[in-house]
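Here we start with a single chain on its own, the form predicted alone, put down as structure tokens.
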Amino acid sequence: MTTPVLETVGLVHTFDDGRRGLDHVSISFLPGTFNILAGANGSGKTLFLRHLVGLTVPTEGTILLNGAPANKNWNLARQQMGFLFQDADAQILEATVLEDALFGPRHQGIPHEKAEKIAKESLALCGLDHREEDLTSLLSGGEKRRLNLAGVLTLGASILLLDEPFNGLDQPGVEAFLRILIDLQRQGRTIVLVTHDLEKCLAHSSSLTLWHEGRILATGSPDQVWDEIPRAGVHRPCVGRENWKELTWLPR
């Protein structure tokens, strides 16, 4: 049996003033897999990523990386996970684009030579090699996500979560960034992605996890919680329950 690469079990946070944000949130994702969380808004999703990456504590509840508590060591933890935040130029951090892939080498006392190598390999592997040396501020939305991305596989995440990667992007932003992650999962690494574009992307997806009130609704392969997409808040794509394989923004 494949031991999940990241899990919480019974997973809580309660607010100051007695509301809970998540609520008992159990789930496990495998290794390799492309896993999408879609629900309305305020219902958990984001709050979620945040507990997975130590920038928010949980009132109850554990978070098991490779089987280990990941509170153990969030330094080890945040390098095997890399965050993608909604805001894509929050992100940033540098004036040009080599620079800004060098920022996480660099803080963990990377020597240069081998920090840059790492720096153009992740650039490439995003497709910004040809861009090294431009501004990040003259960058387009996708472009900036994909320096976002870029960044964090320059530490080694072999899990990407993603919140809402796709938000203000234009159809050739999104191809290049969805071919970018299905790369990235066939060679292995997982990606756990919140998305309400279900018809751009759920096509590539091993699960599609329903939020309701910080809670699981439903999770499952996308035709097993079909019915209940519209319960999450979420519109259900004018397709079949059958036909979900159709449903992706990258051409057939």
The other form holds:
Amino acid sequence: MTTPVLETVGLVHTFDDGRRGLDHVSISFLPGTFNILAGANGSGKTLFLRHLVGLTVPTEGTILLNGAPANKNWNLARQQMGFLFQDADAQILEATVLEDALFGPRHQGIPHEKAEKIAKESLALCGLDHREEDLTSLLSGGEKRRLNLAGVLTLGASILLLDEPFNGLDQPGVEAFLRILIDLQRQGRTIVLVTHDLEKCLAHSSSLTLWHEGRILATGSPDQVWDEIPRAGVHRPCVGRENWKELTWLPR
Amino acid sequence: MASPLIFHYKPGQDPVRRMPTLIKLPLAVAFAVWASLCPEWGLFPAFLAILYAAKIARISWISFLRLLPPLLFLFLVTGILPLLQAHNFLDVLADGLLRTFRFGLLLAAGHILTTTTNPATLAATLEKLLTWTGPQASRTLATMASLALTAVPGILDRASALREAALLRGWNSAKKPWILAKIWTLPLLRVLLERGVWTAWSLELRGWRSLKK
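To test you: the structure above is the form predicted alone. What is the structure of the form predicted together with its partner chain?
Okay, now the whole complex, with that chain kicking things off.
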């Protein structure tokens, strides 16, 4: 049996006013899988991702990374888990594309030449090698997203946590981003993607987890949880359960 | 989330939120005047008033801790730096503490006001209260207030997100704290300018002509 690369056990988050943001969330992600988390606004998906990388401290529960508690060493855990925020602008830290990609390696103390090589490779992987010298403020929405991804890849992340990465992207933007994600998954990386847009990427998913009010409503393969989708406050695409593998924005 | 928000409107049904803004705003201004100019004994009732208002408005006590960085900075400037040239250390220190405390009360009052009042209502009330200055001046002041009220939370949010993004990409806050100044400066200035431009466009689209009226 394959060991989960990332697992949460009984994760609880209680807000100051007593509301539960996460209510005993136990879930595991297998290596090299493409996992989609879907649910209505405020159902706890983003909060869950923040917990996974230690930006928020749980009231109860444990996060296991490769079987060991992630909170033992958050710096190490964050190198293995790349987190993309909902707002692409909020994750751009430098004025030019190459400088931004260099931020992670530099702060890991990697020598400049090697850091530049890593940064350039990540930019090339994300289709931004021709824009290395450009100002980040001149990038389009889709390019900013890909720059965010390049930034986390420079750290060697094997798990990618993506918070609504398709928001505001046009068809070519979604297509380009999705292609990169699928390539990264093929290379063995684990993808955990939060989205409302099931029609854009469901075909590529290994599992679909539906959230409702801080709890997991259902989890399994898309056809297993198909009937529960509307209960999670998510639009169920207008295709039959048996046709979920057609749900992608990548051209056939 | 990681830490409670400050200067963000949060709806509710407590007495502070239900109080008409036309009363709340002048009360806040009166409080600000009192906290700034009152004799030292007057700071204690002002402090109690803040505690009471925060309690009945159910504002998280932890959120007030986020006001500490500017206060520490102010204390450094008014209480610690002057010590270098001071003869009477205790007086200078006490003076710095007092100034910082007064400023802290103002910040806390601002936090309570903005957390319990819708920014749009606040700007509209400000405009109403300032009609005696003439329509142009009152509208301009209300616009500036509205801009500040919407920009501050946005800037704080972005600052927090940038800090988190840097942490996630290997920045060590203990070893290189000054990196924050570098990564904050341009993006935050950009957010401020963007907010300003969007507000100006929004006003123009709603019929306000800054050059004509």
